[in-house]
Amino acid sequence: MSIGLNNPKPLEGLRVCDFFWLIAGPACSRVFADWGAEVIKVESSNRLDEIRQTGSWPPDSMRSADSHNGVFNDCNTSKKAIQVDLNTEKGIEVIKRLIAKSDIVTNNFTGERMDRWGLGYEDLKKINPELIMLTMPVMGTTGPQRNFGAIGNNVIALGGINYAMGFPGTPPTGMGPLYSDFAAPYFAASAILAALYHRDKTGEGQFIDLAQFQATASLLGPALLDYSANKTVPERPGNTHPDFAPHGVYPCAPATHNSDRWLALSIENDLAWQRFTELIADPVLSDKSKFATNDLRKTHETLLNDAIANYTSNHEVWALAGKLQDEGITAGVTQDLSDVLDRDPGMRVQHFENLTDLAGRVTYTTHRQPVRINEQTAPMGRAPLFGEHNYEVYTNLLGYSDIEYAQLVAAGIVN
């Protein structure tokens, strides 16, 4: 199905039975929901998505019972939500009825959880042979660590990224953002789309096993290859590059609103270095006996970095970055969020959308999908309330009568 001015939802017609929770999983199914798929988030009071209860909250004076925290709202736009008690035979029957009408089933539980409910892929393909099932445990569904769980900081550490970050002789620095939570979802989405393509060609469903640990480790790329070939465990490099210098971030003069200003600078070859030294006319950095060639700059890298920092610390970062960029030198401002959002009006207009909660009291600023197709981004709806679509899904989609639905509620199946 092509997307155009009259069709901004290319995944419309797909249905996802979504057991994802926390961040990494919902950030994947959100891609499908925003682009038009009907994503039905499955929860229960026994297994409430914990991200509903943690994160940044609106002020108490504005909140209502319908208000979400910012993280849940950001990861679950455009979805529907139902409740069902999966620890009951009747609850499993409800879910199997939903899966029979779904194209995709997703979860990021530990490796054996769905099988223990009788909802493993071998069970489900009997009722829906064309089903695509993606499971995204931290450690995958096989091996001795299949039942291990973790959160983003653990996964980043397990994947080797923390160890690779920091300066020589110092402890691992790691990173502030939960990078694995926002990397693994796109591996998952691409795998599901590939499986959909395969299904359209062959009629066959597929089981997709994605270990968040492996998805995170794969981001190290060349370091993994270096160790595989040479058994080299890389030292923490700080901001240096193994092949050329300078390559790093350097302090600049404080700005009125921010005393922590830095310039990112990279000189790839001797010609660029010559342009740089001619432009700044600094006597220390113009010393050809120490810095004329890349080999010399690598040899005297500490002295080089100190001299550059001494120069940049006396200059305003935006003016200096612009001056260098005008000469074709690879340089840029190390931006904070106020720079990202306030200095670039296009970013705020194109990448963010305001969504209001059901009560109309709180407006959340939520990021859009970064992809634009035929100049359009994905249309978005607000995140669902807990069990908001129970009646609609149970009666309209699954075919329960009003009396049957009331019986499920009375029995605590819908809880």
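What we label the rigid core is the largest C-alpha set whose atoms superpose within 1.5 Å from one form to the other. Positions refer to the first chain, counted from 1. The structure displayed is predicted, hence computed values, not measured ones. What changes on going to the form predicted in complex with its partner chain:
When two forms of a protein are overlaid on their rigid core, residues whose CA moves 2 Å or more are considered shifted, and T54 is not one of them between the two forms. The Cα shift for P242 between the two forms, taken after rigid core superposition, is 2 angstroms or larger.
In the core-superposed comparison between the two forms, the C-alpha atom of G176 has shifted by less than 2 angstroms.
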The other form holds:
Amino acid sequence: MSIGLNNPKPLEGLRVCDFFWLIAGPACSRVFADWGAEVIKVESSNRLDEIRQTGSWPPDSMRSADSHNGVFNDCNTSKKAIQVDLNTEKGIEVIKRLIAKSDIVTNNFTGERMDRWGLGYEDLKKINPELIMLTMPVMGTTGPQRNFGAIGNNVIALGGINYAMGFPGTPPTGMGPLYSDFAAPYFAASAILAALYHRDKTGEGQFIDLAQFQATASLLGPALLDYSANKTVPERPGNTHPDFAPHGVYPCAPATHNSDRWLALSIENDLAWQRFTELIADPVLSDKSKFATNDLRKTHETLLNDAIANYTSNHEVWALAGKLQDEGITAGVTQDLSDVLDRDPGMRVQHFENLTDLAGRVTYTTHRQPVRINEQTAPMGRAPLFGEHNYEVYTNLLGYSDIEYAQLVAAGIVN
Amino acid sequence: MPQNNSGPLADLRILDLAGESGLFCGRMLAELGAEVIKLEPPGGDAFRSRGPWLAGEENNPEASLYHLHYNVNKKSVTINLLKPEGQILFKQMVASSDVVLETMTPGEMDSLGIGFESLQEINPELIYTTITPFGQNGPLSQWSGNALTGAAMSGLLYLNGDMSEPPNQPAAEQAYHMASLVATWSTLIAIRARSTKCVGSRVDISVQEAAAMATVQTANANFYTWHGELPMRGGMRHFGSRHLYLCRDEKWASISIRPVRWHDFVQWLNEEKIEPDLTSEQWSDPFYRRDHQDEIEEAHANLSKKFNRDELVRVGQSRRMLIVPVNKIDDLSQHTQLRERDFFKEVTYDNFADLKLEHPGPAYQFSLTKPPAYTRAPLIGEHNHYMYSEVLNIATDRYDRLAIENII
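Given the form predicted on its own above, produce the structure of the same protein in the form predicted in complex with its partner chain.
Everything in the complex follows now, all chains and molecules, and the chain you saw is the first one.
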């Protein structure tokens, strides 16, 4: 009955002509590639995806290659890669051949780049009426600011997340991760899959215009609705919760690998609070006149947080979180990267997979797709080298003969 | 081609049992045109007790803005799943549905006799999607969790803020948003597998793993496996500079200068006579820049102080610099680009004297399958009659009895 046992590739048979680059786009097409679609990453023969060359690098002996960056390899698993010079007539002919055989075309260029190549949706639907095309510039393809440039950290700021974070009285705070680069692609994947559902029923393709700005602004919870209803501009909440206390992070005893240790703790009702105080038997926190009810704890929140911090700072964070969870209290470790990889009892095995490069020299610790379908995760292949699948795609899929391929190479359409 | 106004997922029916971690998934599916039926216990679900509130309506379960936001475009049906007759009715609903979405502790639905396996007997093509703190299986699957601990356990929380302060929780429960986003696309993958392979699926999302996806760059696992490095808070430095700067009008801008624009940026600084001077040759070397962030940040800060925010953004963008405003809620509400692109959707609340509220809308526009107009979030059990009488064909006398016995 299950696809998990007999077909771990539910998107097999779909082909994506993928112009995505940097992070947000490739993180979307990775979903399709890992779950079985043939995703063909298109790079210019003059200019490769910049993210191949920036970010985390393996030890220096590997530096010569263009594709050993950890981030690139985490966002482009299971894909194929080809080169095309799109600034030539021949290159456009090549890519149109590919698009005619594709189900989906994706890009995250700003402005009218695709249209200038003659690859806008109105052009492409003439050669492939069932095509689904998604474009996801930061601002969308319409409106007065459609040509604004921005990357992940800008988009978080634009979308209102920075301003809503941090402690009261401090400047707006950054989110460490370039969050919108990882949220926007999941909106994109959802939209494409929804359009596929419609196409499978009706044979109708369509164009999807996704604005990463809008994706991010839609992740603010009820804040925009609250502004519409009540004109509320909320204070930065720090780590507090609007409805209950305690809710926050509390310092724990230094560990040998890192002295910066924090317990995340959230106690939502008086019953859980009672279990908590009985467990830790701390004289200050046991004071019923100050802390017995949620209203009291909210009133004395600073005092409460100081007393909890005083208790937690003598305890090792993993042991304390486990002890609290045994009593049904919502607690967790504010994990650093070594916790995630070495100390969390499930993540290394469940969530990460080691992939090895073509030469067998570099091992990438790669996130799996964060979901099990019928208890199976997506089967991943390593990310492609620059132009790795040129010959295969040009000859087998696009039907160029060996002689024609050689001519394309000679003309500089392919390297 | 004629456009339709029912959205790309029209004709899918979702039974949405989700609590907070999955509310946004149902919201997305409803936005895409699916019929999303929020199943609530008689009296209403706990999310209706969460603020913020419509002013003057505090603690009214129909006026929780949290509820209105996450459940817009959904229907509401009340059902008591703890009672045998409620479980039978639920199974009848499952027979005509495509997806069940739930967020209970692993095993809880099974213990009520309405877990995946028993539902699959009724509807072999059912997609059964769950969101739990740590997934259905694994060593921590029985641990409790919420958005804060989800962010903490994923490695996301540790990266936010500055080393001089504790890790900052992400604004607006992002661990739950990530889980809901993953649930949305993975449910749709399972739907596609069903249409081509004719089988149902169990889709299992862990909040911890979903939130961990946001760390792919800043805390790329290979920093640690290759070099033993631990990315810390304020960790923007390895790739750029801290990017929020105060402008002359006390508003904030976010600035990222890509390496390919470095020389243009220096030229601009020079024209504006910004200190310190970064024109000498050594600054062309990206590794030198990486090791001398303080001077670069000082130049950013001095440039920003010279302009009002919107002017800095305008001039910067015209010079192809990545400079955008750090928007507050009121900035967003009035934002020209969002207004121009019809991001805000006006919804009339007939239950509050035809009050008109603007909901933030979708991330995307479809050229063909336009989404339906927004409908207000449902009242508790507002669609009971629709579900029980029209869909399940329950006779009036039984319907009345079910209400009296607090089953619906």
